[in-house]
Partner chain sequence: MTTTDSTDVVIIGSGFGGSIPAYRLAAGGARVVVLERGPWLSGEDFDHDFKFGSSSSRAFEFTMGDGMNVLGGNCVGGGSVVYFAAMPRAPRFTFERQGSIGKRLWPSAVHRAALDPWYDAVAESLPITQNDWPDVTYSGGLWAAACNHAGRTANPVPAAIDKSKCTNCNWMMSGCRFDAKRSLLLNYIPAAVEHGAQIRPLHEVQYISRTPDNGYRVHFNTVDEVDYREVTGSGTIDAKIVIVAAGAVATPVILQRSEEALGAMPSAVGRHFSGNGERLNTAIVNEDKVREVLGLSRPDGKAYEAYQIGKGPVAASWDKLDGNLPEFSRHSLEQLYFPPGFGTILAQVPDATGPSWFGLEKKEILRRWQSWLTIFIMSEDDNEGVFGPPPPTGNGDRISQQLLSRGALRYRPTENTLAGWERADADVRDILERDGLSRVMPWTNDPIGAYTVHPLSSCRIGDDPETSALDDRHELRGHPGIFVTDGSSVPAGLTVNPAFTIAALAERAVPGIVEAAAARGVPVRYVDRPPAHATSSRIRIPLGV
Amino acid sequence: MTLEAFADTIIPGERRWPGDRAVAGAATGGGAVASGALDLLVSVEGGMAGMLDTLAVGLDDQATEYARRTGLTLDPAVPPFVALSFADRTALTSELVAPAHPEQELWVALAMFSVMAWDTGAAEHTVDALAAGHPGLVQIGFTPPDADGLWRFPNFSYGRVLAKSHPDTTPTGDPA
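Hey, can I get that sequence as one chain, in the form predicted alone?
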């Protein structure tokens, strides 16, 4: 729940149900959570799965300290980061990713998973993500594949071929 709230802070979306506490509902449409940020984090390919419990504890510790400094009372029914309002989540996250923060690289890396989930649909195959209406890919206008699930680009984006393949390039595209 804490990592969902962090992902929602990076790219906000609308609540999944009326009592959703992790997703604050700060935006319409799907955000990082609906785009599969948690799926990407726990994936083998993401390489973060073994650290997620520790990251969630660290984020909740940061939220508890933030609440103490700012005089907030946190709802004990949810993890501390989730108990923060969206504005406070955003303020805390801004502190964590600031260049002067000693753990900046850690929190920026975690934030990047939200961005990757939203703007690449990296948690699933792109064809499947587009077929399911992936919020990020739809929002950025990602071109759907042809009917056979493949992308072809009959027109060069600059209106001309930029370079010929090296003469030793194999039929599969590998350089010789």
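Would you generate the structure of this protein in the form predicted in complex with the partner chain, following the form predicted alone above?
We keep it simple here and write out only the one chain, dropping partners and molecules.
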């Protein structure tokens, strides 16, 4: 749940069900969580799987400390990071991924996986992800492939001269 809440802070989405706590519902359309962020994090290929428990504990510790600093009382029914509002999750995440933070590298890696889950759907084959309406790929407007699962764009050019070439261009088309 904690990792879901973090992924949802990176690319926010709509709640999956009424009362969804991990996903804060800060944006319309599915976010990183609905796009398979957790699947990507636990994938053997990714190399993050072994660290996830530690990362979740770390995030909750950071959230507890953040709450203490800012005078917030956290709902004990959910993990501390999940208990933060979307605005507070965002503020805390901004601190964690900033160059000054001693653990920046870890949190940036977690953020990168969250973005990739949303806009590449890298836990599944892209063709399958698109066919299943993968939220991120659909929202970025990624054009689906031809019937054989390969992409081709027969129309690709405005087809006309759009600028003067540099006066020093050589006969081979290179800079002089």
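Just so we're on the same page, rigid core means the largest C-alpha set that superposes within 1.5 Å between forms. Nothing here was measured: the structure is a model prediction, and the numbers come from that model. Numbering follows the first chain given and starts at 1.
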item: P18: Cα shift of 2 Å or greater between the two forms (core-aligned); value: no
item: CA of V44, rigid core aligned, shift of 2 Å or more between the two forms; value: no
